[in-house]
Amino acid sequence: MTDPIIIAGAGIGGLTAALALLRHGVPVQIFEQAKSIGDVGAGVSLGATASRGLYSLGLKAALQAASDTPLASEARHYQTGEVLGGAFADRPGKVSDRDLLNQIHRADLFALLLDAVRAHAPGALHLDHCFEHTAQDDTGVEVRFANGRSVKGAALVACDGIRSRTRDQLFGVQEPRFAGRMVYRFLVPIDAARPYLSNPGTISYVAPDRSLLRYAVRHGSVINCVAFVRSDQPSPESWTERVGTEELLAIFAGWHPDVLGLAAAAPVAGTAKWPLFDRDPLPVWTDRRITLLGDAAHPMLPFLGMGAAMAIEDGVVLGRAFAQSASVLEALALYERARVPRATDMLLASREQAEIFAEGPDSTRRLATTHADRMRYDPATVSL
């Protein structure tokens, strides 16, 4: 193949796909709408399926060096702190499980993926390119950007998020579904957080219609906190709407002292809120030489912690599909067949999990390890 695969979007999914393709000898060009690369975002927890995928791309050492690994993972009562259940609390000898859990700042994950891509293709990333339109014929695709530039390639992989313009063009415009919940995220420096870490490890405090998850990133120097709160009305759809201390404390009124302490210590500059959206599953992602990946294909709620993981899985499988196929059309068809059932299952399971958590502590006590089989998935070895 001489013409490159065009990747629209340089998020976690786009960069993973680019790296997977490059490692199989497939040239890529990546176009990102942002004008600059910065230290943005907060923590992301990568479970076993994501870690297996990234390890298969040669990133095990870099990922583990940049990540924190939880010593315990527990759900606790929002008022008393009573343990409701846990992944490691009752299995302290299961070291192999912990080896596949990587808690990392999103910007650090982005940086190591970008470094790996640039090691293969130094000039592959192009900033300030907002997707506008694409067309295709029997020989390739042409993509036009809002800045006036047009590029040609062998195929287009759209990694342009939940409001994907490529998805709209292929399958019609449809608004995302508001999930009736707001996300609050804040980062607390460890010196301010330390008095409120009476329970070590990764902790999820669970209440009816709301919960708070907290874990360490950047080698314990920062505590990442994310809360999910039932809401009838979404606020403006922005990842950067700031939240004052009074609003956070009101959300957690009557909660465990550790939660209240973390909320009080949250710097406003590192605190944001946004509404949660997803979409109904798509039965088809691909139109000949154009396909979707990550949130463009299957935006899902975060209650299984699998949003980034699913994009990583997509990218790894996409690379393998090209390695096993004789043509672009065959590769994209193979990728779609391999990924649509998995993504549909996880999207619907994430919705179900949201309702279970919304019931509060009693439902968490009843919650069995119903997702264990799903977490055994390995994008690097699964049959395509």
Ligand SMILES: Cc1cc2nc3c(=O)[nH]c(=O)nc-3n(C[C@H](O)[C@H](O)[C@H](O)COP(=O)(O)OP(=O)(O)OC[C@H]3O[C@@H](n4cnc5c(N)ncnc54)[C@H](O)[C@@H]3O)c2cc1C
The other form holds:
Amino acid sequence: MTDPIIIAGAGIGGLTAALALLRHGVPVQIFEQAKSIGDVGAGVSLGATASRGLYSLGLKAALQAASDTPLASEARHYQTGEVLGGAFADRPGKVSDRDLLNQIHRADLFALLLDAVRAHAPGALHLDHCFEHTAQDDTGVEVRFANGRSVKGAALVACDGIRSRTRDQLFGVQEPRFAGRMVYRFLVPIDAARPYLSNPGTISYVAPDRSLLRYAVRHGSVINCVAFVRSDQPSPESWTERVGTEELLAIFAGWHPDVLGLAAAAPVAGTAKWPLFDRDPLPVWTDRRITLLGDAAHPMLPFLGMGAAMAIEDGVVLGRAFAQSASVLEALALYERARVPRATDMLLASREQAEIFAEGPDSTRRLATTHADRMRYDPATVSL
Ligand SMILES: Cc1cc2nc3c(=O)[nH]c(=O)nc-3n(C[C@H](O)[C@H](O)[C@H](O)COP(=O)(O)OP(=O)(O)OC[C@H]3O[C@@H](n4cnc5c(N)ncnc54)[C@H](O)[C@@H]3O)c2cc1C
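Having seen the form predicted alone, I'd like the form predicted in complex with this ligand now, please.
Let's see the whole complex now, leading with the same chain.
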């Protein structure tokens, strides 16, 4: 195969897919709409399946060097701090794979993925290319961008996120649905956070209709905080809104002093707020030479923290599918067959987890689970 695989979108999914393909000797060209990448968001927690996938791409040392690994990961009562469920390093059989849990700043994850992609293919990434349209025939695809450029390739792997244009083009326009929750995200420097970390590790404080997840990134120097708050409708102006401390303190009124302390320490004007969206599972991701990957194929609610992990798993499996197949069509069909059931299961489990959390501490205590079976998946060795 000489024509490259075109990858639309250089998020976690697009970069992982690019790296996986390059490592199998498949040429890629990556097109990203943004003018720069890397300066993004806050923390991302990569569980065992994502870590196995990235380790298989040669990133173990770089990932572990840039990540934090908590001693415990647990759900706690929002007022009393009582443990409702979780996994602990010091209890046999609980956090079994500590060296497979990597909590990392997104910018650091992008940096190591980009370095690895560039080491294989220095000129493969093209910024400021907003994908607009694609056409395909028996020989390949032609992809057109908003800047007027068009390129040819052997296939298009669309990694263009929850509002994927490719998904609309292949399967019809269907707007994502507001998931009835707003997200608040803020980072607290460790010096300001330290008095409010009376319990170590990763903690989700759970209340009816709202929760706060907090964990350390950048070698404990920053505490990443993410809150989910039930809401009837998204505030229309809030796509990239920043909110002040009063709004956070009002959300957490009456909560555990650690939560109130973290909220009070949130940097002024540093709290991002946005609505959460959901889509139903898609049973088919591929039309001959065009396929979807990551959030473009299966955006999921973040209550299991597995969206990026699914994109990473997709990328690793896509690379293996190309290595094992005699043609592009065969590779994409193999990828789809291997990934649709897995991603659909995780999407539905994430929805279920959202409801468990929303019901509050009692249901969280009753149903707390580490999803151990789901976390045994290994994208680098699973049978295709
Ligand atoms: C609050 C929150 C917390 C989360 N925490 C976790 C976590 O801890 N662990 C975890 O595994 N997952 C987590 N997730 C999910 C995770 O962030 C996503 O699933 C993951 O980032 C999806 O990656 P992606 O590459 O598929 O899509 P995206 O990250 O959306 O990347 C898409 C890329 O495509 C580009 N693009 C879009 N349209 C075009 C176009 N037309 N042309 C060219 N480029 C385009 C975009 O600019 C972007 O760079 C969380 C999600 C949320 C909302």
